[in-house]
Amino acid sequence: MEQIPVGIIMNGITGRMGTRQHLARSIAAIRDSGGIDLGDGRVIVPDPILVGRNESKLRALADEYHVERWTTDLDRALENEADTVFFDSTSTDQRVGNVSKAIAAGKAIYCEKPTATDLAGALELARLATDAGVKNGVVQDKLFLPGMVKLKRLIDGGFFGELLSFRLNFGYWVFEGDWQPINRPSWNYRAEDGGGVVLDMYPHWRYLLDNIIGPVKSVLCHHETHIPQRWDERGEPYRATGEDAAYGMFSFDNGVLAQFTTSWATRPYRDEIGEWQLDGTLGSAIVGLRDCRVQSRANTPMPVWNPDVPNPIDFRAGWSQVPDNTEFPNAFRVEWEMFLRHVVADEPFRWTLLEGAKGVQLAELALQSSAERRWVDIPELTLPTP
């Protein structure tokens, strides 16, 4: 087997989502496990450099996952023409500069989202690569869940009827950081950081609206800060300025409309972390990052309201699980091997910097639907014209 060695600039990578699954699940993954077979006699093998600005936490992760190279200097690393590919998972305000340097550089793009704190800036990244000619990708990881895939599967099978109805319950507690260490960065609640769950969490909403319904034509949305001081990790306290919770609506040419609370001031009695369900004339799905259920319109039992007896019906025992059918892989890791492959051999990749502006397309009119308290459409993105 010929082996082609692709040399990956990872920027940002000591992260908690930089780390985990980006080169811990995805990159060192892939290459422990021999890298990608093309089919064609050649396997690629991802070589990565790690990029950070801290030095002893780079020599740490590359010592725990076997990598040669690393260092503080990006510049530095975008000048050596071997690496071919970079990757920025940095936080959102650094994302334009660190991107339209890769893109000047000559290099094949492939970022986090969102792409950028506004949409001048996500769209500008589109154009800068367009015009370059280089190939571009966005994380779109939530597409390739195993519950995703599976609701595709339902979708494509026509289990559903006509759709009717999508909503979505996702979120968790995120301490405050005085009296219990806090689960998030406390970047992502600070608007000058680009924090806020809208920009956090509307990209992921656009494009599993977008693939899985079809693209949304309009947005109502109502967000909150609820938790107005939070603790930083260094334990000062400080105030929050993102946004902690959103509360929005989604409608769609084909009549459904979906309905989405996303919060990070909530407890949730349910399952898993997220849950999306949809209803549909012939049936109704519960979906989870992992887990599918389903019931049927033969299997739907008949409620009869009466507030004055316990409830007769075991709701729950009316739903069954969708089988796996096949090993789901890590989602972050087959996003991954779909964008090396298009480096490599230039097979299809639809998830691009202008697909990425999308995302924060949404997440712009959202604030705006909050701010002028309306419903908002959705206008066609183009590249704007140098």
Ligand SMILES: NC(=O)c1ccc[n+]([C@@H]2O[C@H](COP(=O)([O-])OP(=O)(O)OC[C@H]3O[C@@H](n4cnc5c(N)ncnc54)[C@H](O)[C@@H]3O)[C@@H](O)[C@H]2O)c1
Contents of the next structure:
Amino acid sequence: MEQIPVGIIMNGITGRMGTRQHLARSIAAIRDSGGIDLGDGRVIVPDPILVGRNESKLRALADEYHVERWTTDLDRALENEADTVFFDSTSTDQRVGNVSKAIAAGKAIYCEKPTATDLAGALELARLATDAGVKNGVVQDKLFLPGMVKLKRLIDGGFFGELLSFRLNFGYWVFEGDWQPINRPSWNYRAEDGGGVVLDMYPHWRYLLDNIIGPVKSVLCHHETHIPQRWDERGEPYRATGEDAAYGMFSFDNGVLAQFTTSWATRPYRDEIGEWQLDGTLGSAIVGLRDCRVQSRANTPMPVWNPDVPNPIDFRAGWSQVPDNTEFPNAFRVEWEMFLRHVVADEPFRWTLLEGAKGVQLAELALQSSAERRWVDIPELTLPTP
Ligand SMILES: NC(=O)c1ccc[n+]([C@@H]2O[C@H](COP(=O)([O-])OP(=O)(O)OC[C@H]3O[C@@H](n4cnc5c(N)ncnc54)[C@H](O)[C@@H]3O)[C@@H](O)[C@H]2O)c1
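What about the form predicted together with this ligand, after the form predicted alone?
Now the complete complex, all chains and molecules, led by this one.
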């Protein structure tokens, strides 16, 4: 087997997503399992260099994941022509600066969402990458979750009949930081640092809506900052300027209505932190990150409103699990493998910086909708001419 090493500059790798999803579960996992077999006698072997600001954190990560190369000097790392891919998972407000530099250095780009804090920045990156002719991609991991893969399979198999509505209940309690440690970074709650639940989560909802239901055409959103004061990583109090809950509706040309609640100030009473329900004329599905349950037209019970007697129907018993029928690797790893195949073997890859910009567009228009208290249409996104 011919080994094709791919040098990957991994920037922001000491962060939550960088370490857990991109290094541990994706790049180190791919390398440790022998690489990506291209099926033509070649195998892609990722060769990462870890980049961050804190030497001791980098050294510890490099030791733990058996990575030989790390540096605190991003500019020097970008000079190495043998490292052909640049990956960025720094906090959102750093993205445009980092990714533009890497495009200028001729690297293939792969990065976390959102690709910028506003649409102008996101489009600028897409434009720069296109002009430079570098391959590019954005993390759209939720598409590759087992629950979503099963849901898409049901849609493709005609299970639902005519699609009617799509609902999401997503979120969990993010601790304020005063009496228990915080479970998300504090910048997530400061608008001035690129925080806020809309900019964080609506980029995910954009690619899910577009790919599961069809192109989303209009958004109505109301957001709130339910918890106005929080405490940061050092225990210092700060004002939460970023919203922590968003109540959104989305419409499509095919008549489906989607209604998504996204909240960091809620306590789930459900099987998973996010639960979607898709209703169609012939059946419905309840989808979590992993599970997918269905109820078809034929076994839909007929409830009667009668609060005077205990409810006689076990509603949950009328649903059945959709079988896996396959193995589901980590969703981030799935997309990394597709991107690296795209870089090395020119295989198609749809989730470019322009697709990533659509996510930022939805977030920006949802914020506008909330500010103006009205539905906002979503124009088709094209690259600005230089
Ligand atoms: N795909 C997903 O499901 C998902 C989930 C959570 C977060 N994210 C995105 O991933 C990105 C990182 O989020 P996170 O939760 O890992 O945040 P984090 O705060 O844990 O990590 C951010 C990283 O950026 C680095 N950084 C911050 N400011 C910097 C600066 N000025 N110079 C250099 N490095 C700097 C930090 O050192 C850290 O390594 C964000 O853009 C976020 O929106 C994606």
